[in-house]
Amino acid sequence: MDLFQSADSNLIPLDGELFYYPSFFTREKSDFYFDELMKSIPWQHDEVMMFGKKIITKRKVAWYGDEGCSYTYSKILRVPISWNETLLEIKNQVEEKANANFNSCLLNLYHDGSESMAYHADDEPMLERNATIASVSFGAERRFLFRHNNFRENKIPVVETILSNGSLLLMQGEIQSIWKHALPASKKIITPRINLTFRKIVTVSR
């Protein structure tokens, strides 16, 4: 199923809401943001727990947000870095389009198509349930997949799109509870991609 449809329509067949804006930012602005984020973000290799062992990934990440918006995934605690001017500028534009407020952002740097993400959902307990998550992409185009939790039983097809440079993807409603998403690997992709996912943390520490 191709997501290149009107962004005013829900782009998944059932259970949740998905809206895609392939050119939310202009090419010029997207390239500017990509360069600014590459040089200004203190990128670090991600750490995940797999089979009881800590794994260091090739992918690099950074966690930004309001004070107290720490985030735990894969049993690793991330303490937020204070927003910089570029991220605040992007966040303000995304919030206006999404009609939502975000207090945190996970940034991912994929150096090429060999770096990927398996199927998962952004449904950690500290995130506001069924709140909007906004995903912004800069750099290389990458395939992005959505798979319903009951895809086998109900024969629900995988939903697929190409996340383009400057695109905005809004995930809303029950989509994190009922669908999982993935970024598959590709040997054809030889350039980097930066992804920003703006979120709402509700368990805030002081």
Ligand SMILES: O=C(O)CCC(=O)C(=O)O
Given for the second form:
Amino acid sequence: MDLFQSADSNLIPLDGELFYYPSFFTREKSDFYFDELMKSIPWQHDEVMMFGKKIITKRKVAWYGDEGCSYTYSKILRVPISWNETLLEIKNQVEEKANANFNSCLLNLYHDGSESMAYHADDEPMLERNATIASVSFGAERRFLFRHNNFRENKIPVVETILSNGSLLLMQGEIQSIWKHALPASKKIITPRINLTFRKIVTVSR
Ligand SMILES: O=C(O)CCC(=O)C(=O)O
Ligand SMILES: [Mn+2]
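What would you give as the form predicted together with the named molecule, now that the form predicted alone is on the page?
Complete assembly follows, chain above in first position.
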């Protein structure tokens, strides 16, 4: 290996870091975690504000975390459910790789490719600024896009990744302040996917 080249390469050209590990979990482990999470998580439809109206999403979510790690997005306060064994096992492995600690996790369940997420950044004020966010995917493979905030002026191309079953994606540095990410819809995808984003909340209420 070239001594001057890091083993992990940054997928974005500037203003943040993005590291992708396609087979972070083995196929067997990933299928096991998918089934476990599918049945053990109290999945609920999400509520988001769009153009001043409350919308119920087809996508389902759950918010897990340490006590006091409540999270507000789209004007809705989410109180965390305590970690279960499966999530703790996943969290420990991700923390070791990311060299970071997480106190909360947003879980998303997309039933098929018609369920998507529009461009946004995970930059809510209760999240530690520039802290690593670790994204774990199980189930159907989906495209995931990153767009720089000045993409038009500076002609910065969109960065595309494929999030495979058992993959880990680390979003680090200024990425949440300077880039936005999206999970586009796809008619070709007919099977479900679970995504976990491990986060660090700073405004912990006790
Ligand atoms: O499903 C994904 O891969 C990403 C989800 C996401 O960006 C989020 O929950 O903020
Ligand atoms: Mn996000």
